[in-house]
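What follows is one chain in structure tokens, specifically the form predicted alone.
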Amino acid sequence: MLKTDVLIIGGGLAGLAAAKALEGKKDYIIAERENRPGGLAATVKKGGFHFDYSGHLLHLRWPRTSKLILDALAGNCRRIKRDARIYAHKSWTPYPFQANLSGMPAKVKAECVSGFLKAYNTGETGPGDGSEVFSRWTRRVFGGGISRHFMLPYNAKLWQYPLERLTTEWCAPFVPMPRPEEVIEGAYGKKSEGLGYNTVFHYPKRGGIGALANALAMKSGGLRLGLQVESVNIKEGVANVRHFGPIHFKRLINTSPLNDFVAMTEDAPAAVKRAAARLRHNTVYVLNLGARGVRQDMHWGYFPGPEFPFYRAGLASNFSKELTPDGCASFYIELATAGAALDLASAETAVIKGLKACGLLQRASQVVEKLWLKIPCAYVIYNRERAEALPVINAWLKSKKTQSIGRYGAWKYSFMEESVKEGLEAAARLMK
């Protein structure tokens, strides 16, 4: 039987950051079900390639977390200027679409610019309070053209959820909102490069994104790999671990998906269980490809068109050449479902066809390595049910002095640095 002051469920970045802040100050155990740290911020090696679970990039904006991350990587990091693009109407144009329409056909360009200006001139293009549904919000803010040619088809493909029910609390800072002059210049003049939260990013020189989790875990005395928590009783301070037994704790930090955590918590009230059961998410399958003879400088591209099964495809080898053998490139291609299983064989055929259609591959024979990775809980769905459920769940957690943090523990759309920040803040609250 194990006893600890603090039990942390999940050894991803949020859990590892909390542990780092607790190190030497409070006794803790991180229960990580996998046999390696990092959660989804991990890297898998196959055939000389290093594949991440999708494009996991570091967008650093806060001094304390930036210092922690860069110190942990100890020089194993590059700062990179973003080269992201959109493929639509058989043409490439720079990201973000709404401010870089130059690559689009003249008719599409005119429709998008005139639609944006018409919407802007109504004087009702403010960001809103997040409760507005996406389908209405994008037409109000960007106009009919930009919505029809990018915002609606791309987000329908990504979220796999009706855009008439998807709310917009997630949009800031993830959806850039240009000024009229930026839309006009991006269509008929110069490229707009400074929009969006990810104009620059950091990425490890060696080891893939998993290098960060490995660095944070290196001096974590309480990290226990291969421990899967199956049930929790917060009142009694006991967590039961598969094939291991009970862990007794005084305080608890959860970083696992919030709906799963509540479901396995024995003393959660019925109202809290019902609230958690209303939470929804999509599933993302990532096809990683190693290929020869690829000549492409971009980092990633967005694909709103129905002819492509994927919503995004990136070249991880353009983050770091150390991810691949000499002469090779590596792709990550993301396909979303509402939770249904994906037919991997037919999806792979369609992906290769799509990569050839947009020019990222010339021949299927270029592919020399493949690896499918699945993210069962990928993007949490922002809807009315989420807005109603979270206050119920969070009020109960607060009453139990339990914290649920990170992208999935807090049930939100966020980025890696924010998970690190939440881990540090959770530890600080425990030490007050």
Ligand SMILES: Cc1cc2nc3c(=O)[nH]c(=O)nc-3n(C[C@H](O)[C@H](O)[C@H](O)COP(=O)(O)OP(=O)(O)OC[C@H]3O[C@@H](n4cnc5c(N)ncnc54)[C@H](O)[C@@H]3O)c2cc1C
Contents of the next structure:
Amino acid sequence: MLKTDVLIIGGGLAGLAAAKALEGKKDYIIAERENRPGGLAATVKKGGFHFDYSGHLLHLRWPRTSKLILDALAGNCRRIKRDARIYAHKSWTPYPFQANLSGMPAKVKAECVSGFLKAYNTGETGPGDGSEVFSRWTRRVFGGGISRHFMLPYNAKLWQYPLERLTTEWCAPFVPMPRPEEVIEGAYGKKSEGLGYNTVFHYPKRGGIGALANALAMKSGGLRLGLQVESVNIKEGVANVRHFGPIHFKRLINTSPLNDFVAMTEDAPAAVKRAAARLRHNTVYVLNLGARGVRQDMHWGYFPGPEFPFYRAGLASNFSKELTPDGCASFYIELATAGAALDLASAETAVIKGLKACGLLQRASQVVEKLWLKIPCAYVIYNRERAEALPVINAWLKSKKTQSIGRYGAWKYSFMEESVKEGLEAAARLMK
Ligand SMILES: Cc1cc2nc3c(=O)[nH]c(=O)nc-3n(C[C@H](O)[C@H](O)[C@H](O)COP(=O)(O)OP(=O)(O)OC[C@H]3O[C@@H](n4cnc5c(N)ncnc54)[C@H](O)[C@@H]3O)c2cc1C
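With the form predicted alone in hand, show me what the form predicted together with the named molecule looks like.
Now the complete complex, all chains and molecules, led by this one.
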């Protein structure tokens, strides 16, 4: 019978960071269902290319976690200045749209700037408390033009959820808020470069983003791959693992999606199960392409227009030349659905057409490799149901001394460093 003090469900960055903090101090097991560590921060090799689960860039903002990540990468890391753009009205303009309208046609610029100033002059452009719905929030904060030409179509494509019901708690760290002078200068004068959470980022020199998880996993004595937890009983301290049997634990850290975790927990009360069943998410399909003869130095672009099936497309080979064979480039192209399966063949044709239309690709024959990767639970939906469900679920977790952390365990829009931070914090709470 397998026994441990701490069972960690999931060997993504949150689980691996918790393990790192427990190493040598407490007995633990990470049960990871895949045969590789890293969760979404993993890299798949195909035909000489390294493909990530879409662009996974390190946005480092906290000293302790930055140090942990950079130490783990041990010099295998590069600091890169962002070159992100938006393609709209058949033109490129720098990101963020609201502060860099210079590339847009004169009529669009005028509509966006005057709409922004009109909204600003109402004196009601504060960030709000997060409960306001996105469609109203964006018009109030950015005005009609910026909303119509970018915020509404882009976010509708990304979230695949009605923007009249999407709430805005997630916006503060991710949506840059320029001042009026920045909007005007960005439209008629200089490029605004310092806005947004990712003006510079870090990325491994070799091995793709999976290099980070691999480095953490190498030092983890308790990582067990290929163990899928199928059911949990917190009161009895037992998790049942597929084709393996029970693991007995004293304390539990979950990093698997919160809705799945509650559903598989036998002793979760009915009210908690009902709350978890109300949580929603979208699904993202990433088409990775390897191509020859691509001459483009940007990192990624956003595509609000309905003529493009994807909301974002990036050039991973511009983060690191080591990701591709010599003379090749690699793209990641992200398409979202509300959960429905995507027809991959027709999506692929539409993607190539889109890449040609915006000039990222000249001919379909340039493509020499491809790999579709599916992220079934990609962006959790912020809505009234989430705001009502989380307090119910979290109160129950607290009463059971169980921690559910990470992007999906905590059911939030967060990034890799935050998962690492939550892993360290969860381990520290356990050792108190
Ligand atoms: C499209 C997209 C782009 C992103 N881009 C960035 C970016 O540029 N920068 C950034 O910082 N972040 C980015 N992120 C977010 C980043 O991927 C996450 O914040 C981070 O990787 C989450 O780590 P985690 O450990 O919390 O969760 P996960 O990576 O989801 O790890 C959870 C682990 O649990 C395992 N698991 C699940 N169920 C079970 C079970 N029943 N039994 C055993 N194991 C189980 C899974 O296999 C997985 O390995 C992006 C996310 C998406 C969707």
